[in-house]
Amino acid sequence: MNISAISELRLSVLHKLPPKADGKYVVYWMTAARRDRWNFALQRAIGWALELKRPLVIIEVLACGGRWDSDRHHGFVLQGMVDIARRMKKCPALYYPYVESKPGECRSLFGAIGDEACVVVTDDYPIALPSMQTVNAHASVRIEKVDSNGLLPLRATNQAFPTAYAFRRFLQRTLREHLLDAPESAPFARVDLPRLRLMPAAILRRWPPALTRLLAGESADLSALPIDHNVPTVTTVGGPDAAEARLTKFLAERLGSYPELRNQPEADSTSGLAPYLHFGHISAHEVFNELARQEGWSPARLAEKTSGSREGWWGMSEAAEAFLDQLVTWRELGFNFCEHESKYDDYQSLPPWCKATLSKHAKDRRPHTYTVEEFASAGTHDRLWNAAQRQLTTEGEIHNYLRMLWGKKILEWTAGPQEALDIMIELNNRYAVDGQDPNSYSGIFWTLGRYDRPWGPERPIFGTVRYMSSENTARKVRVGSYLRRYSADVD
């Protein structure tokens, strides 16, 4: 495996160094792209170990001290960390599972990798999460950043676009070259390493690896962690052996009826995959690649015609396209963004003409107002509301349809659309599985206009933003079951 295989446009270099001659091993410092296959962060370590004749280490960090840390995220990645450790016993790696006591303790350990390491390979993310935080630029090792997101490179594009339609025009045009640059659905295949059987002694002893209880995600021991215990685990399951069967059972039993039944909250008819798509734990590329082998598609069957339709570009089936929208136009436009601005959940990020029409309907008499506290209670007065956030707070999610009614509604309900963004944001982020995904600040800030334009008639509080209702909501979509499903009683 040459590691001149990795696109430029993928490679980012930290620490400007020759690989260090005198290193003892080649490490793969995990944590965005959680997973053993179909990783270009990976490959690039793989293919460093071999040119240096080293064993490879792989180390996936799980550091505490952000804002929403709690028991539902970590043990969806320590649910991951199971399956890593049990996949990796037939590689010829050491895989290290590290978990954060208190925070700090991932950057020391950085620091004595990085005076053992030759170089040391870590993933690229847009948002700047914990785990990402501990990489330290100033350590005496070469250090490598791997984009591993999405099908199209984060530096494939030099702005941030404003509409989705501007994005898969932009797509149509660039994509096809880069389909073509997959990473190796199994890195590990013929590959021939020297093996480290344990980490050096003094590693061991002042970074002891993850215990098997706690990797079991076991209450007694999540409860030892300095993260929030009041907000519990969900029954989705985490990890790469999740995300697969949730993806072969998409592809089996829901793809078809995907563009009739996916906005029906009744008819479970998504794919699931967000939460496995934010932690890494399965690869757009993957995704991709199973969906076209299902049908039978090459890169020949896309349209030359590059005029930013939903429709007809992927040479695939109506089912398949109206999922590929999803899985790369709208989920990769999120990231686009969040690598392009900086500020991506800041309230100013929003287009001019958002802050203007919610500027001058800032002080509009609003019919109701919640405190984020009642909001997160499913205290108000919308039955159908209430059900969305009571979904939130007991699955992780909310249906996809929904999602964008419950933003809508605490922008109406709240004294001020920054205050809206700012409850939205603590909500998302502190229930949803996937939270704090670019994914997810992209939902958020439609409901503020973002990615959208103005829709007339001119409201109260909405101005020009696009209005939805949970009477009209209601009216479009089934809801029946799902209210019985989500309701007070069921509690």
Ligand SMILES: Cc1cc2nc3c(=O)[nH]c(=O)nc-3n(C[C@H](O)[C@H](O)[C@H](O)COP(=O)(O)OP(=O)(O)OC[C@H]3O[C@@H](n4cnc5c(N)ncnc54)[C@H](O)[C@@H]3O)c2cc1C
The other form holds:
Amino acid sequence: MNISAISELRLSVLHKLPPKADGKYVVYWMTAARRDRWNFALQRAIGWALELKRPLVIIEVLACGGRWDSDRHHGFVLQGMVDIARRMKKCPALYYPYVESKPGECRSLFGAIGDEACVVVTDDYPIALPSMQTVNAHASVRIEKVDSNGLLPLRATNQAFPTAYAFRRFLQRTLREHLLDAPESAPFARVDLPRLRLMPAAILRRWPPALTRLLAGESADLSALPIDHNVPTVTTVGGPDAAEARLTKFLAERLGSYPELRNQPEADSTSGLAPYLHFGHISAHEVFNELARQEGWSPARLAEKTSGSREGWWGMSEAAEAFLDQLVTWRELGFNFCEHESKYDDYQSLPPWCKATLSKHAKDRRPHTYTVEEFASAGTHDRLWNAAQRQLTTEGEIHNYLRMLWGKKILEWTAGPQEALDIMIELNNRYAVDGQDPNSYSGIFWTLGRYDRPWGPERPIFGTVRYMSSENTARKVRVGSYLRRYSADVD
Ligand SMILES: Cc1cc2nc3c(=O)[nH]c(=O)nc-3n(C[C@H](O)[C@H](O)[C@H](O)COP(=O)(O)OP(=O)(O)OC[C@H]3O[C@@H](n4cnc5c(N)ncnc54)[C@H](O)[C@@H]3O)c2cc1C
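Can you now output the form predicted in complex with the ligand? The one shown was the form predicted on its own.
What follows is the entire complex, opening with the chain shown before.
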């Protein structure tokens, strides 16, 4: 393994300094790709450690101070830290999980680490989450950011795409070469590095690593952190172990029925991988590779035709292609947008036709209006909407089909589209385990028309933005047992 194995497209250098000759170690500052495999940034850091003959320190950071930090999100990341700590015991690197107890601690830790390190490698991610803002650009060390987000490097294009169709066509023309460039599944295999047993005493004293009790997510320890304790942990277990188990189960038991059942909220037929992809506990490359292996696939099966069609380009089964359209086309469409549009969460980033039609109907009479608190407490008149919101607050997820309805109704039941956007962002990012992802913004803005086209007839409130109703949803998909499960009278 060597440093040049990472494509230039995935690498950006924040501080163009040479590696420090008298540095004590190479650091991987892990903030987004929270895993020990299928990870270009980790691979780059191992490459540097080999080249410079220095120990490798992997510092996984969990910052606080973000608007939506809560027991739910922290608990999920901490569970991942436990997995990584166990896996790293067998690897020639020192793993150092660091959890902030006050905002800003990570930045000062970064500064102290930077003084001693030869090079720091960190994750590139298109959204500035609190943990990613811990990179202290004043540190006197070479800092490299590496993009491990998806099959297509974020910088493979300068363009943000207006529709999934346009992006799919682009992928079909360009993805072939990138598919051959995957990160290592086991980057430490056959790697021998000098070992650092402990961090320097001064660092250990001032920035002690997360304690086992905290990593276990014990509520007494979580309660000491300055995060929202009203959003409790969920039963879905975080971490690379749970992610890989979920992938295995999905491929073995659910993939076959994915095209017919993925829109059925009661069928439990989707992968459930979104929170794991969001926190980097699993890589899109690993998911793709396992799927391709099961399908007996090779790149020779890719079609020459690049028409942007959903079916037929990959040369895989119908079920695999339907799944890849979500995992690759839709997921990476959101990453592409956030990479190229700095105002990805701003109402003004909507396409002009959406703003025009929503503005024309902004003053239309609303049949009902609710405050963010009423929405949050599932206090609307609509039983299906309330059930979806209850699933979100208790389990941290909503099935994709009902998530679309959930957003459309917030648009219908608020004073105007800007307020609807604010409420969707607030509820999605506070309660969804996979919230604050580029796809949070894809999904939310989709309900306001992004990536869609105008639909007739023009209606009140929505104008020509696609409309959805609970009645039609209940006719199209089975929701009987879903309603029973998440209704207030069940509590
Ligand atoms: C209002 C609204 C809000 C949303 N908020 C989020 C969010 O916070 N985080 C999030 O990851 N997704 C969000 N989505 C997209 C989608 O609902 C979820 O990605 C999906 O439900 C996750 O379930 P799964 O992992 O079982 O998906 P699967 O069907 O198994 O798909 C596999 C993967 O493909 C990606 N994917 C699937 N559907 C979509 C989609 N419609 N758009 C983009 N990527 C997709 C996800 O990474 C997913 O894990 C939102 C959609 C809407 C309409």
